[in-house]
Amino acid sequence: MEATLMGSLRDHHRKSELEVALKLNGSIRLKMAQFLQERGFVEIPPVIYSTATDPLNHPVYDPSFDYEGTRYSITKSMIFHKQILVQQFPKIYSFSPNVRLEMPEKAKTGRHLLEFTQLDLEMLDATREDAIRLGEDLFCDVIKHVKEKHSKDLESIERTISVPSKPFRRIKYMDAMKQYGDDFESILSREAKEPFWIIDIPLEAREFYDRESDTEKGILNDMDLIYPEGFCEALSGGEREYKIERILERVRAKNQSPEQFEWFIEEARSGLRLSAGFGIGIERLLRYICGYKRIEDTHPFPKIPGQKSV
C-alpha cells in the first residue's frame, strides 16, 4: 500500500497538485484565524473522542471503543462541546478533526473522505443572520486572500476563481424539493455561477440539537452553503436548541436517548443561552478552490469511503 501510495505521488501531475493543495491549507487556515480573531473569536483546542459526539442524521459505522469501564467515540463534529463552552466564551473556534465512517457508496461522490477537519466555530446570543453573515464575509476573505497570494499557484493548476458578491442567494429548502427532487442541491451546484444558501430545512432532516422556527413549525433555522459547479455543500450550520424541555423533546422523537447524551443533556440542565455556529471543511475547500475532481487530491493520505488506507 506504501509503495503504491508513494508512486502515486511520484507522479508529477499528482504531486503539482498536491503541492498546490497543501500550501493552500497553511495559507487558508492562517487567514481563517486571523479573520476569526480580529473579530474577537478564541481558538480552543479540538476534541478527539468523547462519551458523546455528533449522532448526526445519515448511518455512518460508529468508531468507539472501551477505556477504564467508560465508552468513547470518535468526534465526529464538537457540536455539544462547542455549545456548552460558547456559554463562557462568547467567540470561539477550532480546527477540529473529524472522523466519519461513510458507507462505501459516498466514494461515488468525490467529496467525501473518512477523516477530513473542519473549522468549527460558535457564537453566544447570536442568530442564523449572525451566522450566515459571518459566513459570506469569512468566505469571501478566504477567496480574495488566496487571489491575492496565490495567483502563481492557481495558475499552475489552471484554475481561476473570482470573489462572489454579497449577499448570497437564498432558497428554500422545501422549494428547491418541490422543483428538483432530491437531488436539488447537486443540480442547483451544477447551475450556479456563485455560492448560495439553502435555508430553512425540514427538522426531520436535521439532528436534534438544530433550533426549530418560533414562526413555522416543523422547520429549523438552519442553513447550508452550497458551492457553485457542481462542488455542492461547503458549510453546514444554525441556531442551536438551548431549552432543555425542546432538546428532551427531540431527542425523543429521533429514537434516541437522554443517557446517549448525558454528560451534555446534564449541562443542558443548568440553562443555555440562545447560540449559532457553523463548520465549515477544510478539504472540501481546498478542493473547491483548486477545482479538483476528487476531494483526495487534496490529501496525501487520503481515507476514501469503502477503501483500504494507510
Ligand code: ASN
Second form
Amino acid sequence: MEATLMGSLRDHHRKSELEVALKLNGSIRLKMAQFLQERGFVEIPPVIYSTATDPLNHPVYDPSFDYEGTRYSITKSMIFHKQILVQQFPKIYSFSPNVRLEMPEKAKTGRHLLEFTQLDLEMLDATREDAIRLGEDLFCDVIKHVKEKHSKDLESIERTISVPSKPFRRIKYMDAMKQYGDDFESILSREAKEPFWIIDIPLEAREFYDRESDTEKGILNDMDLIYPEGFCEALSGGEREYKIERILERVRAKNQSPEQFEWFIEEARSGLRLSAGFGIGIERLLRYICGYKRIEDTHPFPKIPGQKSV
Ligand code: ASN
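Hand over the structure of the form predicted in complex with the ligand; the form predicted alone is what we had up.
Complete assembly follows, chain above in first position.
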C-alpha cells in the first residue's frame, strides 16, 4: 500500500470507492436535513469542545485542554447540549463531529473511526417509541433516496440494497444475550437481512443519562439500531433521565461525580421535561450503504484506532 494520500488515490479502485462514498455523503446529508426540517426540526451548530461531554460507557482516552483556567474536553457526543437546548427548541438536530480516542483493538472492527460525524437529534416530550418511529422513517427514506438517485453509483461499486419493511424487528437485550452470549450483536447482525432494534438495554451497559424504566428496575427505555449483513451498530438513543434526583443518583452509581458535568447538572436543577432522541453515525451509514468492509474507505482522512494519522 502506498503511504501517501495521492499515492493511495492513484489506485483507481480506492479512488472510485471513495468518490462514491463522498458523493453519497453529501446526498444523504441533504436528504436527512430535508426529512427533519419537513418535520419541524431546527438544525443547531455543532459543539466542538465543552466543559461537559458524554462520559460514554466504554474506555477511551480523553482529549482535553486548559484555556484561561478552565478545563475543556473535545466533544464525544452532544448529548448534554441536546437535552438542555431541546427544552426551549422542541425538535433539534446537528451534524456533530465527535472525537473518541478508542483503544487500538477497535481497529479490527472495521467500523470505528477516532473522528467521525453523527447526526444527533432530540425531541421534547417524546418517548422511545417516538424516536424508534422517527428512526425507521428516516432510515427508510434515506435508503429509498439512494436507490432512486444513485443507482448508477451503487452499480459501479457492485452494491445492492433494499428498503426494509416497517416496523423493524425488536429484540430485548437480555433475551439476545441469553440466546447468543456476549457476542450477540455481531451474530444477530450477520444473520439478519434487514435492520433491527435491540431494546431494553440494562443500566450497567449504558451511560447515566438513559432513562430507567418506570416498571422494570435496572432496564432502560433505550435502543440501538443494528444493521444487517454483519455491519453491526448503526444508531443509539432513547429516553433521557430528566429528574435531578434521578440524574444525581445515576451519576453516583457510575462512580462519576456531578462536578464532571457541572454545567449540565446546574441546568438540570432548574427542571427538565422528558425528551428522547438518538445519534446515527454518518460514516457507518455510508459504509453500510456502500457495503464496504472497512469504514476508512468512506473517508479521505480516516483516523483509525491505534494508528498514526495526518
Ligand atoms: N447520540 C447518542 C444518543 O443520542 C449518544 C451517543 O452518541 N453516545 O443517545
